[in-house]
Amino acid sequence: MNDHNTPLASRIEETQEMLERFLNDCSDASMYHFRIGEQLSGMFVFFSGLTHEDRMDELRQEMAGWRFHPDNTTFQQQFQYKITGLCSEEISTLEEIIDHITTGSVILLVDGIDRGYAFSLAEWRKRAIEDPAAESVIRGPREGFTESMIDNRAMLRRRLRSQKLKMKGIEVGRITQSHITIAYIEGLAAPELVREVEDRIAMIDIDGVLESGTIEEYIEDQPYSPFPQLLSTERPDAAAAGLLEGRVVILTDNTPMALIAPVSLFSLLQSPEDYYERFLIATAIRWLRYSFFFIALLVPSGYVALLTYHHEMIPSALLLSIAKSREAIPFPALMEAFMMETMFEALREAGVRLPKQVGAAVSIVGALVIGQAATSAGLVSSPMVMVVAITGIASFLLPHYSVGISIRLLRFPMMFLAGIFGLLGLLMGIIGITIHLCSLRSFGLPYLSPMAPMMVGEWTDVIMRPPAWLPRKRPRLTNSGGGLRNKSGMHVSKLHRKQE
């Protein structure tokens, strides 16, 4: 029989020997002996750092003061009567001890009793709830998910105070046994979508899961696509909004990043702040974001194509100015663009990896200094520096990092096609990306919905940010969804006058 499934011995010494063999070289495993009253001896088994040791000491002091009287029952029977209701669970095998102490519980073993008693005293150091660094907003909640699953679930539950909010738990990882929570709203999320998410996660067979990115790679529909097929966020309000639309939220223990499925390209281009600002302002900013999405992808390759093959399309005054600035440049436009884009991306990554106090200064000052030095040395032209700067700023407007990095990656093959074939190559690249986006699915949801396939009734929340008081339908996800989010369809002031 495997040692894990060995029943506990009635004598503490025998159980301790089994535990010491199994927990060999585990220096953080603690076994603390103490007296229970004057007649019994007990032992706490726990991992240091995972347990609230002050509460454990209070429990020990309480049991040390217990009194047992000689009568028709044994001291062990009297103890079992007293302990009833204090412990969270009785355990009988070595495997159960290990399962409990690795999650922060304390196991009590008593001499003469062939079972243990688990106490839920888990407590470990964790990061305080803070403003999400990567998804900051001007107006909106200032709290983000943390590495604690308990805190993350509580933040969702606090926003959605309904028994319809369901949270299913599952463990992934043969060694880490990481806790995964699948959250959805019963009646809004399609049952087949929930089952699909559960089935995909249950099929993951891996040693360990340390971050939600591992889960994302395993369950996304098209792993070779540069575009994200799940939305990662550390904002509880964004996760709650996704749940209200019938989506599924996946929480992973020990990481602040939650996954939302399914998603479309247009939902990835929306910011939580769009729904906190007034709808006219939010609509204008959304249009600006859409425009700069295309600028970030197409401007460098368009500049290379025009400069290399299509001089006639550039106004004469501008063409003369560009020609003058490129008079001493030894590289063709394609090579110049590759050099500058690569340097810009390197500076941006350096700014991210460096300490926060110096990261921003290095990325901004470095770009200015290198750009000015390269222009003065005659390696690149001033218009190219402007093009790279504009596309860099455009990529910063994208609200989610995963979308921004995809566009930054696609800029390079687009520049290559434009440098070889001109505007024909640029058109080929656009057609290729469009075909790829049309073929993508996120848990059955077309990636370009509601534009392709056409769902005219759902265009409102794509083209503009409609007023909150207008009737709006929930997005249709995997043949489900729909239904009105609000039913009045009238501003409160008008509704009040109507009632009067």
Given for the second form:
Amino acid sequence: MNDHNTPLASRIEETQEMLERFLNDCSDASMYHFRIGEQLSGMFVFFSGLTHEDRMDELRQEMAGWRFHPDNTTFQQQFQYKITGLCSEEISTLEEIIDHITTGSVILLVDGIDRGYAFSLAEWRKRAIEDPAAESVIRGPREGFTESMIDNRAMLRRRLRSQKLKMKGIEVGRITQSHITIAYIEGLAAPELVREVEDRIAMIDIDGVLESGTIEEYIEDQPYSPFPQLLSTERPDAAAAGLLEGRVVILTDNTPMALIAPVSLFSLLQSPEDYYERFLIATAIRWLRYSFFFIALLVPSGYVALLTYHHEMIPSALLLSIAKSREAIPFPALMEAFMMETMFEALREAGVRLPKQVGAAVSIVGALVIGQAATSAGLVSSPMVMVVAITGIASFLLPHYSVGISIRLLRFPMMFLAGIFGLLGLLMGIIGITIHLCSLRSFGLPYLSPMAPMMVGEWTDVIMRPPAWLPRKRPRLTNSGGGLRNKSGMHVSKLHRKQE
Amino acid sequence: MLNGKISSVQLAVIMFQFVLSSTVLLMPSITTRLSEKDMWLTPLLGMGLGFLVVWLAYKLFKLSPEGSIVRLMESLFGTFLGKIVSILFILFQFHIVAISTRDYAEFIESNFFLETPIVVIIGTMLILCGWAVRRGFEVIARTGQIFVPIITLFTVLILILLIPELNPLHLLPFMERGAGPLLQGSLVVDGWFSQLLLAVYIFPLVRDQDNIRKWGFWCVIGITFVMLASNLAVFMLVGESAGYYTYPVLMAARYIAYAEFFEHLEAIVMMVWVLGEYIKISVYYYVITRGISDTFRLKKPEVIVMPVGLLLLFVCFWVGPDFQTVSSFIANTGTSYILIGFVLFPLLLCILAVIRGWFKGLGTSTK
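Switch from the form predicted on its own to the form predicted in complex with the partner chain and print that structure.
Expanding to the full complex; the earlier chain stays at the top.
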């Protein structure tokens, strides 16, 4: 950010004056004078709250005890001799000082020396590593990413203990200068992919990046799509799994949300826990998820279409009971569905934003609005309440919030199409969404792969959760290495029997 | 729009549905009228022409300079005359796709949406197809890979659910009136198979061109199989009265009732029909757009997608004043019309190109 280079003055008062001009109104900037030995005076420059002040104090005490002897070298030279090895970097301009102290370093300035010495004593209050709130699992690691980039990188490195895990750093944001880390596994991630991600991030020119959402919006392929084209996760194990599949993980400083690219729709419907649970159960859960994906999208609109245009397709007994419950309802089905779905969305949003103490009130009121009271008031029919409830549950079943919310958004145009054209409108909506999904790409990976374009070899991870011992090729479109992900295609018990 | 590459399998999947989309619903009735009890054999005879057309399309593609059939016409007839021939061929395609679109809309209107204006039904479909065409054939091929398994699955499901109602004795006696009616019926089937020729416009987009013929032939076999299955099912269900229904498969779906709950499967038939027609119209739409942009060497083919769609919308109404006219055209003169356009004309092109090739070969050898 700082293009000019203002050299430091040799006299400490002059430097201090320059710094004060630079840092005017920065009340959190501290300058701290002290003596080095008996002959020299020094000054620490730092932002309070960003540095480990106890260690800075130790440093000061140590330097206060230094003794300089009058001989043929100056005190300054003797000091420089001693300080080498203690400080992390020597700097010579005012701008460098600013760069260092904003990241938490402490700068030592000494009278009579026109350079500064940086000590990396960065240390600030941060949240402890906790259970990821938005993506909890029953079986699996309990730690989630935090706001600290250093901790997040460490969590990845701890899982992938190999020098092949590369982490490139970029700074984004004119003012925030946020640290972005691009992590990938050399030999698994395609080099073109890594370069593409890097290029796209490097092109971002913006004042500030506060959350990875900004990065996501800048680098995704199709900005107008309702579907997420990068996966955001706060689980280090999910990020590590992505890396092992040859994907790229983008960590952003000051947010626990990491981005994984590229993704396909099917990988967005998978949860990391699938791979920790028994494979038969995980496969069943996957299918449950797929079917509820469609239920979330189609049930309200299908209900509207059938009730408005195609009574004959509802079995007569069911039709009778629906008709009975709708007898007193003053609204057409579309209106009823639209009202109830909007109400549900409002309640959901209120529940997310409200402080916890008020949350209980919302759920009580919600149960009244979408529930028995609404039915007995004669405003909505009870089948409609069922439909809204099923849709709501279905959209919460999707493991990634971003997919659930895009499905919930698409539900509304689908309802209108169904209200206007019946089943034909529904089909038109489905065709439209499919065309859109088919033209979508995430960093070159077709969004619906491996279904369209069809890659039968990769279907195992879509139609089931393959058991870990099943021979699995590495995903073709994301990697450059090829080859199998596991060694033998046999279960250990069979191998064991063979050896006997 | 022109650059997305596809694989030969994707092409085969698309062309499979491209031919089948209207067939499953319409063919059993028309072939019954012509071939009566032997109607189930007609797809097997029609298959021969299917193979011929795939071979012809591939041959034309190989003969064409830059793989474009428009360039072949220009080199055979001269640039100006060639462009006129190309435009005439495109107008012919316009006519065929307009008939099929009209057919689709009439089906939806007469069976499901009696009061909706037909222009709305055609318009919404054309908007979707136009959108897909703008995205390129790659996207059409991918939507095909999503939809074709669904369509095929549900078609097969309906046929399987019909099994308890079927009576194989309807098929006897075999060849009661000799081979004449059978051949007549198979000519209609040929009309559907001949449309495979349109693939010649799409071959340049195929990545693995060596496999085109192999998958093309598999595509023909697949089409024949589904045609055979639907013809057999319909005829064994209702016998010769199949000829009196316009959409026997829809009627057949109404037969299905299990456990007093699983009934009224018309919705499935509608879904199969709409998804299938989407593929058919998109392919035609794409081919027409590509043909025009090739003929006039347009740099940005996207700009003509909308005008072509509008024109298509109007042609759908110009093809006939009412559905009776259109359907009698399909059942009678339509067959010879489509065969002339999609078999005789390309065959002529091919022969001309081969003969010219010989002369050129002679010319170079005497030098």
